Each structure stands twice: as C-alpha cells, then as structure tokens.
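For reference, the chain that follows is the form predicted alone, supplied as structure tokens.
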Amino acid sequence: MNIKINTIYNSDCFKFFDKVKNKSVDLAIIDPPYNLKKGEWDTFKTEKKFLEFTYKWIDEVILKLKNNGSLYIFNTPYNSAFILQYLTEKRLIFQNWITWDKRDGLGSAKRKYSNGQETILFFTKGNKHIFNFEEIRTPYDSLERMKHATKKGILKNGKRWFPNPKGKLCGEIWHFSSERHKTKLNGRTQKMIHATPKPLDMIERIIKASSNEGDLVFDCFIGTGTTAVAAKKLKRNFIGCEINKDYVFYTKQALKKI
C-alpha cells in the first residue's frame, strides 16, 4: 500500500482507494451517507445521484476486499433494499440483514409506524469468511430458566442440553442504545460533535465476529474513529478517510488516550 496502517488520513474517500492496494482488506465496516439531509455531506439532489455515489464508493471495496474478506454496511432499511440488489449483482455473497434497534427514544410519525431503526447489512466475497460465533454470543432471555438449565439441563429431541456460559448465538435483532442517548447529562441528550456516530460496543461486535486480531479493519467514511477506536482496542490493525479535518483530528486525539 502507498499508505501507512494504523493511520486516519484527511481525504476524500475517492482519492484514499487510489492508494488502498487491492486484495488487502480483511473486514470493511462502512457507515456512509444516508441522503436524510443532516448535513451537505449527507444531501444529493436526487435520488439517483446518491445511488449513483453509493454504488461508486462500493464498487471500490470490493476491490480492496480480500477474497476471504467482510462487508458490513450501514443505511436506511429502504436504501439498503438498492445496496442489497446491487451487491448480490456484483456476486457478492449474502449473510445477513440485521436490523439494529437503537432504543432512541419515542417516534413522531402520525401516518406511518415510527422509525426506530437501521439496517446493516453483512456480505462476504467468498464462503472461507471468518466468524467468530463464540466471541459475540450474548446474554440468554430467560434467565430463571437458564439457572435451572444449568443444573438440570432441558430435555429436547430425547438429549439433556445444558446451556451455554457465555449465552446464547447472536441473533440478527441488535438492542443498542444511540450515542446521543448514551452521553445524556441530567436526562437531556447533548449536542455531539458528529451527528450520527455508531456505538462503540456494537463496532466492536462487528470487529469481533469478523476479523482476527492482527488484522486489517477499513472504513472510508470514518467520521470520529469510532471504528478505528474499536480495532486499536481488540488489537487489530486500521486504516481509514475521513473528509472533515475536524473530526481527524477528533480522532488521533481519541485514539492516543488508548
């Protein structure tokens, strides 16, 4: 690569794949504009056009993607309809659709049901994925039950299971909390320095599931780090764009208190 790992760089997404070699990315974790207008980085004239962005920026990496790599993507479950269609077009192969509940609060919508939600959509460019299943399970519903299955276990199709101690597999239904909500002082949300960060808990499941540490984790809209943030954390190696110098320079400073 004609740039360094573990490094942000201030550019354009564009101008930073001409120097990303091909076929070195393990994991690409995207979270790219959504056209819902919250800035002019996040406004197109039309419809097409942001397809038009869209499909451009995902077109360029998949070239990076190694041929055992991951793609998570986050959007609108309607946008992610299109990035869907267009990634099953470029044989790229389907995981899952998870939907990730962000617990944000009460809706206003009158005439439709309220929106709560986001789509991240997960696809791989070959079937030799990494997944690592046992480090992401999470806490079992029923906990009465699961303290009287660990004693005496649960009778199912004539074997005794007993459950297991790190919880149940992770399901496609994700609970986390928004970032506004979680940085509430005195019950009231504050204004944040980006206006649509992802948790850091739940960029660490991702990371989790689909890499190893030692390896390389992409994002190309980076916003405040939180990616990168994740990867220094679990040990794995980073490289990322972000156009705003603000927010760059936001993160080296969050990634230095690591």
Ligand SMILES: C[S@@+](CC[C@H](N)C(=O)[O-])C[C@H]1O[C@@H](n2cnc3c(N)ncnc32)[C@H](O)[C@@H]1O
Contents of the next structure:
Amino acid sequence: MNIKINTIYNSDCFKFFDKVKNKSVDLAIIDPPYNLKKGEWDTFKTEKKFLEFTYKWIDEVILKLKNNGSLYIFNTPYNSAFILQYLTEKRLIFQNWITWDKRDGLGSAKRKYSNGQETILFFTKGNKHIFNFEEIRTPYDSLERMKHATKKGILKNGKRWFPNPKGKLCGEIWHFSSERHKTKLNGRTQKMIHATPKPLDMIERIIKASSNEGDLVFDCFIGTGTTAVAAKKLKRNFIGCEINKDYVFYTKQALKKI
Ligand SMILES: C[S@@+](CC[C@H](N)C(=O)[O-])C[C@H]1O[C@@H](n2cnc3c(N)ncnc32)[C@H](O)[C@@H]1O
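Moving on from the form predicted alone, please list the structure of the form predicted together with this ligand.
Every component of the complex follows; first up is the chain already shown.
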C-alpha cells in the first residue's frame, strides 16, 4: 500500500485507487454522487455518463475488497436498481436492499408520492463475510407486549420465547433523521458545510455490523468525513479520499476532536 493508514487524501478517487493495495479492504462504505445536481460534483451531462462514472469506480472498489469483504453503496432507489444489476453481473453476492427512511420533514411532490428515502445496497464478495448481528439490535416496537413477554414469555411453536434485552434483530428499513433535518431551526433548513452528509449513527451501525476492531474501512467519496469519524470512534482503521480540499480540511479537524 503506497498510502498511510488512518489518513484522508485530497485526491480524485481514480488517482487514489492506484495507491491502494488490491484485496486489502474489509469494508467499503461508498456514498457517491447521485446525479441529483447537489453541486458541481453531483452533476453529469447525461444519465449514461453518470452510469459510466459509477460503473468505473465500482470496478475499482471491487478490486480493493478482500475476498470476505463487504460493500455498502448509497444512492437513490432508481439508480440503485442499475447498480444492483451491475454488481450481480460482477458476481458479488446480494445481501440486502436497505431502505433509509430519512425522516426529512414534509415533501412537496404533487404529481407523485413525496420522496423521503434513499437506498443502501449491501453486497459481499463471498459468503464468509463478517456480520455482527448482536452489535446492532434495535428496540422492539411494542414495548407493552415485550414487558408482558419478559415476565411470562410468548408461546411460539410450542416453546416459550423471551425477548432479548438488547432488542430485536436489525431489519432492512432504517429510520435515521437526515443531518439536514436535524439541523433545521424553527423548521427552516440551515446552510451546512456539506450538502449531503450522512448521519454518524447510521454509518456506525454499518461499521459495527460488517467489521471488527482493527479492520480496514474504505471510503473514496469521504465528503466531510462521516465514515472516517465513525471508524476512528469504533477503533477501526480507515483510508479515504475526497476531491474537495475544504471538505478534507473539515474532516481532519473532525478527526482531531475524537
Ligand atoms: C455524497 S457526498 C459524500 C458525503 C459523505 N458521506 C459525508 O457524510 O460527508 C460525495 C462526495 O464525493 C466527492 N467526489 C465527487 N467526485 C469525486 C471524485 N472523482 N473523487 C473523489 N471525491 C469525489 C464530492 O466532493 C462529495 O463530497
């Protein structure tokens, strides 16, 4: 590897890939451009050009993953349908289509349903991937029923089932308020350093589930550093790059605070 671990590089990802050793990454968390024109970095002349760009970085990321590595890719549901097809053509193994309910406030669509979700595709390179399901249990929905079940159990297929004190197994629908929504003041959206940062707690869930302490987490569109911050907090190693130097500066500041 020609780069230092636990460092974020100010670089175009296509130059950065050459510096990363093949089959060295345990977990890749990729939050790429979506072609939604959120900035210059998110603007492509045609959908074809956007997909060519997307497939190009996917090819590189696959090379970097270990044989038991895991890959998470964020995007719109529409784009994710193309990405899913491409990943299966590349013989990666489909695990989940995760729907992120962004809890983003009120929608404004009048000719279709209001959009409030993003997709997170979870693929692995092989079948021997890490999945720490105990680390990511979530609270049961019906607290009243669980209170009763904790005392007496619930009869299931002839056996008494007692709830797990850490909660239920994590499902595919994730509810995390977007940073945009969280930072609203009196209902008004505030200007943020980055247009589309991901919630830290959501990235932490991915890292806890799909890596162990000391593993290498990779993100080639690091933005303002959510993946790096979460990895450092959870004692994982990380490497990543970002084309915008201001975002790299901000990421380095955020990392220093941990
Ligand atoms: C969706 S944002 C990532 C946000 C990030 N997950 C966060 O929480 O802050 C995508 C990022 O990719 C960067 N980017 C776009 N094209 C790039 C390229 N070719 N190489 C490296 N970074 C790029 C953009 O500047 C942008 O910050």
